[in-house]
Amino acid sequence: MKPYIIALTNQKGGVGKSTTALNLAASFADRGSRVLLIDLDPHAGLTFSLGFDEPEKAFKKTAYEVLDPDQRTPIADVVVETKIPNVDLVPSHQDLVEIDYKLVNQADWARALAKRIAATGQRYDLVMLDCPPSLGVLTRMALVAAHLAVVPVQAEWLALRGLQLLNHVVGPLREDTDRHDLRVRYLVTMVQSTKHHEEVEQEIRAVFGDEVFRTVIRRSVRFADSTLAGQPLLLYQHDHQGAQAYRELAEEIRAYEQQAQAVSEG
């Protein structure tokens, strides 16, 4: 069975696509699942949230190696071990910056991820794609490989505004790759107890409706002193709340996925 594919997806920066991603990796993991964390943000905010400082110097090949046209490195070769049990990492380098203009010239440059992602076989059962915060090539490609796009949305006016832009994005792209199963899903992220915050989740959850997870992230500290220690905060501190929230999300895509398993197939 091939691995399924979830993108943490969003061009604003600072809603919590990287804490999402080692979440709810930590989540699936802890449910019996193989999980594979690939960073593709030239940032590597999530390489550093699993305890690797200085990326650049840490590791010989990154996700520069798997993605460059000249190498083709496969993800086998890149991955490390984290210190979440069933969880690996293909680390990210400052280098992918510069990916885009070696990857555009190239036949099919769209479908380059997935088919390295493929070429894994059945080693994982869950990949995780942390995208940059910008829809350039990298999100593309994260976007043309997954099966379903997690779109963490902080409780803010302006972080709603921005997400015209990323529907503009994905249709044309379910279009021309002829990915017509990805599915885009809105995660509300960031949430305190204040009106603003209550209203901003209310209008999210009137324009997108069921695309609207139930679950939301409420703010909290702990988050930060979790990153901090190198660790998800299910690890670091498993009763808080906000790991609950991210053991219920995770639960609520298995739902998910199993019900567009089952639609494709009936």
Ligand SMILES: Nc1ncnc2c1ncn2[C@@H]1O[C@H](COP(=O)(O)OP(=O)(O)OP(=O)(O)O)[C@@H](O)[C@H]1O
Given for the second form:
Amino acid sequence: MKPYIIALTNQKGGVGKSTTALNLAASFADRGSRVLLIDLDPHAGLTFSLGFDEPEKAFKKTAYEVLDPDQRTPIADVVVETKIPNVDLVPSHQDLVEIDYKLVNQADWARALAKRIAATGQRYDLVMLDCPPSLGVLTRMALVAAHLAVVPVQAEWLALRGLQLLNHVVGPLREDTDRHDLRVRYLVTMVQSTKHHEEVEQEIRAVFGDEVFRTVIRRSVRFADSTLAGQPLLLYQHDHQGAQAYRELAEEIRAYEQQAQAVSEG
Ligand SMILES: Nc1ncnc2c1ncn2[C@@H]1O[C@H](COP(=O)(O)OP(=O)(O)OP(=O)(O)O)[C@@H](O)[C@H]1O
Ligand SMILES: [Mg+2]
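Form predicted on its own already given; the form predicted in complex with the named molecule follows:
Every component of the complex follows; first up is the chain already shown.
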């Protein structure tokens, strides 16, 4: 099962998808994995947070050329190295907003991304897909390609409502695409030490049970600071509790995957 593919998804914006993609990538790379990040958000938040300030000027080719059915550019021709050792990036571009129109008339459009990733062969151990805050074409392609969908959820009541919407997408998508093996796990983010946050976290665990990671990500201004510095928190402040939490999350995913593989191999 190489590369292992993780999609960061939630149609709600600002919940920590890109931050999680970046810091998880750094955690896995720190343990020796070769990681590819693919920025699927036309707003290019992940690309910016890796210190690439002007993607429109900096890159000749981006995720757009990879997904455009008229070009089908191999990922190998688009990747750029990042400042994080062992982490490559397929940058995003604002043109990606138009990819829906180009893809919808294509047969089998939903598998376009999965096919391009498969063509990278053994080059990466792990691919992380940073989705836009919507349930459109880009998110669907990511879910079709992924082994695991990680859904960051902000510890607030309203956040829970949006999750029902995601479940309406994941259920039919599993049927449509024959991806019954797609796993979904929820990550509680931006937790604060208040009674309200504790109650919401308890509620999320009551509703989703084992599907919620044990690791939670606490709110800290250091995440925004590190983004401004164009780095994951893991490099910006290695011993910060937020960096430690992402290392623990990576361990949890690794252990969980080994367990799942053992079950599927019987
Ligand atoms: N644990 C955290 N504590 C405090 N701030 C955080 C935390 N995680 C992320 N942030 C900050 O919150 C903002 C939104 O985070 P991020 O960009 O990761 O969310 P997103 O889900 O990718 O958003 P979008 O849907 O708009 O792409 C950023 O400014 C980020 O630095
Ligand atoms: Mg984002």
